[in-house]
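Take a look at this single chain, the form predicted alone, given in structure tokens.
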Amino acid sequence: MDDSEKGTVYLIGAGPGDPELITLKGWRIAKSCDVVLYDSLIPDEIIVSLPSSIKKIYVGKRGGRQSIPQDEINEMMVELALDGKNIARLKGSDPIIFGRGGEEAMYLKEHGIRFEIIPGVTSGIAGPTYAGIPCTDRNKASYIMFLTGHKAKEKEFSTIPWDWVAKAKGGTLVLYMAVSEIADIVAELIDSGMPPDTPAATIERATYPTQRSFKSVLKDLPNIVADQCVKAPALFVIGEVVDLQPYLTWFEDKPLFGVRVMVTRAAEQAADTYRTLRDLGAEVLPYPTIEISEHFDEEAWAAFENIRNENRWLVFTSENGVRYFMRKLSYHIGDMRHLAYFSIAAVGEGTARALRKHCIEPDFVPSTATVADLAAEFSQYVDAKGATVVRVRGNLSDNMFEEMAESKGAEVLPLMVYRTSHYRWPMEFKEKLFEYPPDVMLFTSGSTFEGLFANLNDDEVKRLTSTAKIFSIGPSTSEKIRQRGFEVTAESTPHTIPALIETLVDYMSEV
């Protein structure tokens, strides 16, 4: 096979845990590839937020059990790769780094497939800064050792030299994969000359908004692990650095640090919101349970661009609605001018917002933001006796607004732009869910809430909202919840994401 047939290997470290740490090079890659292969500690939030046009293939390894063996991973990549597809290898931290980056590389170059290895932000230099730990300080410490506690399968000893290890003055030791092994690390440091008493600090999920360090000696980091019940993935940090850690803290002082926030609206409409709660100290819980795809019906596009009533009115019950038909038009028509002789309505301060930002004021915004209120409010506002209204939809949408504006004399036509359907995670998705369950779950229409439960059953459901705090952006969104037998926490007013994350946030601020 020509080498220009076969595809290419990218080798990318996604960083430890912190979406956002991925470079720009590795995001820039990795959406732009036909396959991607990702690992277990890979954000959720990448993966979600990945096009929907390129297969995912999750090969991790969740509590020490990997799902697909590595020989078969380094095969599936050539195997891709023969069939001319190009493959983003997402690999948690740095690829190179303790990770087996270096061992793939190989096998593909043994087997003449092209690749590139994109470094990433390794856990041990970014868990330590998150923790307000710096690795390097003048007059603490001019390097630093990354060892590894883990001992590869066919060893039975690590190979690392701890007695000399002991002995090195003036640096920061940071260990990798080592709370199984840290008591007998411990000892050999201890027993070879390292004082016990060396400022020491143990973090756990390192980056992520539910992170949890500790700061003690040496010869605490076994009682600490064990009464702490620190889990994997952990780091241990050993040095005189750890002593500036009260005056460096910074990640940990935010209203929503340690809290798990569930976002289960669309992915594509839901990267503003995940990044809202990640500034604000949340750890986001990426778990769209709908998706969004544009829908284009050639023959009410065509009884659109023909309208010629003087009374006619364009009505947006979404910013769905808005994104979509804007896209459409643009498109279809090709020229704004065409909205011109249209008054147009908008259902709420979200959806007006989104008109907005095509430079577009709405003529007609109700009290509330619901359809019920549209339609009762519309219909007092306008003079609906031979109108022509055009209401912009999705297929899930009520009727509740075509059928009042047709009893008052008005001329409907219902404009779908866009199709919404249950999203349906990856297995592993739910695993990890259960894993390190929601503290909070946010919904932002009926159908987001209706979705859970294309992925999970009614007891599952149960186990997830026993602990959880359900917050909801408005009053049909908490009737949809409500009819389920399941109770609203607190619901936002105005009826937008801002406001539902403000809602939030007060909550937080006062349990």
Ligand code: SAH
Given for the second form:
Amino acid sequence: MDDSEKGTVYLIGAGPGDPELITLKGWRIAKSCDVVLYDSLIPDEIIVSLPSSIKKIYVGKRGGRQSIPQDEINEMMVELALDGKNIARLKGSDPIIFGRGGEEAMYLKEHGIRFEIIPGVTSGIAGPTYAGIPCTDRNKASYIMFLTGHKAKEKEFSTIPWDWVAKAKGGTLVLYMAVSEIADIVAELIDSGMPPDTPAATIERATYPTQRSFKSVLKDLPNIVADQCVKAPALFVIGEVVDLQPYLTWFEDKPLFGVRVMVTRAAEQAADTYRTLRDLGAEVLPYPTIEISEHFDEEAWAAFENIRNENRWLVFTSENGVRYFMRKLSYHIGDMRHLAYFSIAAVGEGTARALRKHCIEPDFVPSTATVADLAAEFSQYVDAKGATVVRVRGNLSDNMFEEMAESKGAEVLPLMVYRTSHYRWPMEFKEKLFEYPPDVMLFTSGSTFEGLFANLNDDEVKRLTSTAKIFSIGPSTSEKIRQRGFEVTAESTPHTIPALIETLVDYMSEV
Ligand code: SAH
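The form predicted together with the named molecule is what I want next, because the block you gave corresponds to the form predicted alone; please supply it.
Following is the full complex, with the preceding chain placed first.
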């Protein structure tokens, strides 16, 4: 087989948890591969943000069972590469540091498959930094040691000279994979002469908004693990630098720190929402329940282009309507001035804002953001009789407005520009959702709530909402939620995503 017909494998470090800690190069390559192989330490947000054309294969642990054996992963990569596919093998944090990336690369080389290795931010650096501990410091530590605690008890496996490590002074030790071995490691270090009151910290789920860090001393590490039920992934940092933590905490002080927020809007439109929530310290659970795609109805566009009636209206009822309409407008009509002959109505502040981004000031915005109000107020405001009204819509919009306008004597042209369909989560998503359930669920349209039921049954939704609060963007979304018998904790005004997030921050500061 000609080498040029084979694919390349990219071993990419995806960072320790905060999805933005993947490198620019890693992200660029992951987005352009044919297949992505990933395991349980890869942030979900990275996976859902990849284009839907990429095949995503989960090779991590499932429900307490073992991960897919390393041999199988190796073989899978070779097979896919021989099939001409470019593969992004996403690995937690850095691909090599205690990550077996070297072994995988070796196997690929033996089988004649090209590879590249893209380093990542290792958890041993990112974890202490997010916990407010600098690994080096001019006065306290001039070297760092990364150690694995894996099988530390079994002398035949561990090659670490613990008695030598114990005598190291003026540096920082960072222990990976040591939760279950910590009592033995601490005993070994103390027996070999390390002072029992050496400052030490435990950092669990570092860089995730559910990060927990505990400052203590060496001899107390096993108690911390037991009392606080510390679980992997976790790190231990041992050395004088831990004393700087009280001065340098930053991540754990954020307003939504530790709050787990499930975001259900379509992933391709949620990047800003994810980022804003994360910047506020929340853990984003990206569980899109809908997918939006553009729709083109040639006949309707031709009819739109040929409207000659002087009394003509263009009605937008969602931001998506504006977005997809504008894309098509430039493509199929190609001249913004075509809109100059239309009066324009918008439901909701978000929709009006989306229009303003295109330098269009709506002529009419009903007092509240429902299509029912639009229908009621529109006929008072406008002389509908004899008007031609273009209603920009998606496939799920209801027909209430059209019916009202027609009953008042208008001619209505529905112009469908996008379609919303339910998004089905990858297989392992549901399991993870119940393992780390949300504190808050955000719904930004009725369809995002309906889409939940394409993935979960009624009982499962009840289980989630028994502990999670529901936040809704506005009255029509809340109505859909209540119709199914669920309670809305808070609704935002105005009905925009920034306002919804502000409502959440206010709510959290009060509870
Ligand atoms: N290649 C990874 C390490 C894989 S070994 C890296 O560069 O970090 C797995 C160990 O890494 C875990 O047992 C834990 O000690 C550490 N680890 C990985 N992610 C972590 C996180 N978010 N928080 C704390 N420790 C983490």
